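Given next, in structure tokens, is a single chain: the form predicted on its own.
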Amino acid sequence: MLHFGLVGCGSIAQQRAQALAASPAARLRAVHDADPARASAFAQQFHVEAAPTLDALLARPDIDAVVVSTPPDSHAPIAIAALNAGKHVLCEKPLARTPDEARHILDAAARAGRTLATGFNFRFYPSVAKARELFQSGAIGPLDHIRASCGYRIDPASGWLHDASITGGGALQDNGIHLIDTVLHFLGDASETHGHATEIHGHTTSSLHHWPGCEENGFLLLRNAQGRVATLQASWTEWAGYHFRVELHGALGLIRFTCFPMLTELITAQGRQRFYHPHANLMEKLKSYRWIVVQSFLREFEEFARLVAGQPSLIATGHDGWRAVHAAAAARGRA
């Protein structure tokens, strides 16, 4: 069992702590937050200790790994400090604001010989997991291309979310970073030598709020070394409401999956099959989407433990985190 420290006691950390409380593979030991009162209240809620400083948390011998659950501008310094202290790190998305920041974290992990993973928990949503099962079974034959989009209508009062100095960008860095990872996960690692898609082309628009450095819509065209192509769009101006949709087009058919709601479809010459994931969709209605998030975190902690143990794992690595940030930056012309 891995023993965790958690840095940053905001809303996502609440769901992380709930997952840790239920996980057979991990246990929360201590937390730290820049606001001592918030850390103290959080620690009391989950019956753990509140470390007065980051250094104090990292010095604890009973902590094997650290979850970095702070705004993106602090991901690099906290993750690097944790790795230098000999801790494994699971960092929330995006791994960093820029590819260079992300690379510094990867380099620190390599020097320390510690495990670095990125919190792309969409990999463990039921609709995505079913799509992966169908895809790996050969249900649609060889992949030809991927078409994907996600979006929601951002609240102008959403705080630092549209502050590029904190986030590093807009829609592609926010909801879009999950979409980028999902697409690259199915597209396949284009080249371990270069670490990203062979070709990346992108454009952005910002016609509504004009927040500096924050695209409201981001568009990417990717092609890997095997010639597979993917197109994707991430939006902050989705007037029809939240959506996350990916289509895998193969030589023999199509796999389409969405969340929320969770739905996976297989469409071939033989007909159409729909997989509705009724338990997940029911619990979403009863307990909100956060229930599904916690369940995905539970699976993510299990896969993190496998990665630490040197076993095959579905979790997004630090490299995966870097290449997603690289792709987002390429759309802005900053890669």
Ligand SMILES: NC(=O)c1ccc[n+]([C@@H]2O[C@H](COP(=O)([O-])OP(=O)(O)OC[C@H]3O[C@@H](n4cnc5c(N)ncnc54)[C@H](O)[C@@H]3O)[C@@H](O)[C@H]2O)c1
Contents of the next structure:
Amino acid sequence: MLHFGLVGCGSIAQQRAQALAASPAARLRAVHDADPARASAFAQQFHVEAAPTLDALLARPDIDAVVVSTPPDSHAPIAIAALNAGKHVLCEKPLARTPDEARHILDAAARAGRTLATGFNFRFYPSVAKARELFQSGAIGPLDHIRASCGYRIDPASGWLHDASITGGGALQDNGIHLIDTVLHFLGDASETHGHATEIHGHTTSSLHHWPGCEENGFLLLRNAQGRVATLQASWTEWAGYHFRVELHGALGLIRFTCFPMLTELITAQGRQRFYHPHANLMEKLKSYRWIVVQSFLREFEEFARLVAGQPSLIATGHDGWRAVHAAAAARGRA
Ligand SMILES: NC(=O)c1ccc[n+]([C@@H]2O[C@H](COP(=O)([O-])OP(=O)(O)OC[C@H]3O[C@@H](n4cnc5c(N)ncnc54)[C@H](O)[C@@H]3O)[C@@H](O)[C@H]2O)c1
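Please could you give me the other form, the form predicted in complex with this ligand, since above is the form predicted on its own?
Up next: the whole complex, starting with the chain shown before.
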């Protein structure tokens, strides 16, 4: 059982704390937020203690690991302080604003000999898990290419999300960073010398809001050392509504999956099979998408504990967090 502290008691922290309350692998002990009133209300809600400062949280000997769920501009200083204090870290996405910032966190983890993971919880959504199972069973033969896109229409009133000094970018840094990780997860580039897709080409556009440094659409063309290719697009100007869709094209077939709604399809010469994940779809309707987010966090905490224990784990590592930020930056010409 791992004991957690949580820094940043905002919107996603609600689902993190719900998952920690239900997890057999982890327990929440204390929280901290730059806004003390928010921290104490959150602490009361989840029956834990509020630490008045980050240092006070990190000084607690009863905490093994820290969830960093603040906006991205504070991920690096908080994660590095936690690692230096001997804590393991699970940091929300994007790991940092820039590849260099992310690299500093990785270096701190290596120096401290502590575990660093990135909150790419899409890996644990049922449609993605089913796709992974089908893919690994050889259902579509060897991978040839991946075609992926995600998007929604951003609300101009959405707080810090379109302030590049806080986030490091736009659509590719937001939902797009989950898409980049999902694509790289299946592209399977771990054996490469540089640890990321060998070739990355990208472009960005901004035709509506023109927020400085924030791409409204980001496009990537990736090719790994084995010659497999992936294309992806992340959009903030999706007129048709929210979508997150990935297609794995193999020599013998296609696996297609979407998130919200959760659906996985397998199409081969033998025909088409659909996997609907009815429980997830029902709970999504009854309790909103947040129910599935909590379920994915539960899985993520289990996998985090496995990583800390040195066991094989499906969780995104610090390196996975860095390579996603690196790819997003490459699209902006800043890698
Ligand atoms: N995994 C996912 O699917 C997912 C979904 C949403 C958000 N996120 C990520 O989670 C993080 C938080 O997003 P959110 O929507 O919950 O943000 P939010 O604005 O709702 O909450 C952020 C909280 O952090 C606090 N904070 C800010 N700076 C701080 C600091 N230096 N020290 C302590 N507390 C500080 C704020 O007071 C606030 O309470 C972001 O990195 C975001 O990208 C991930």
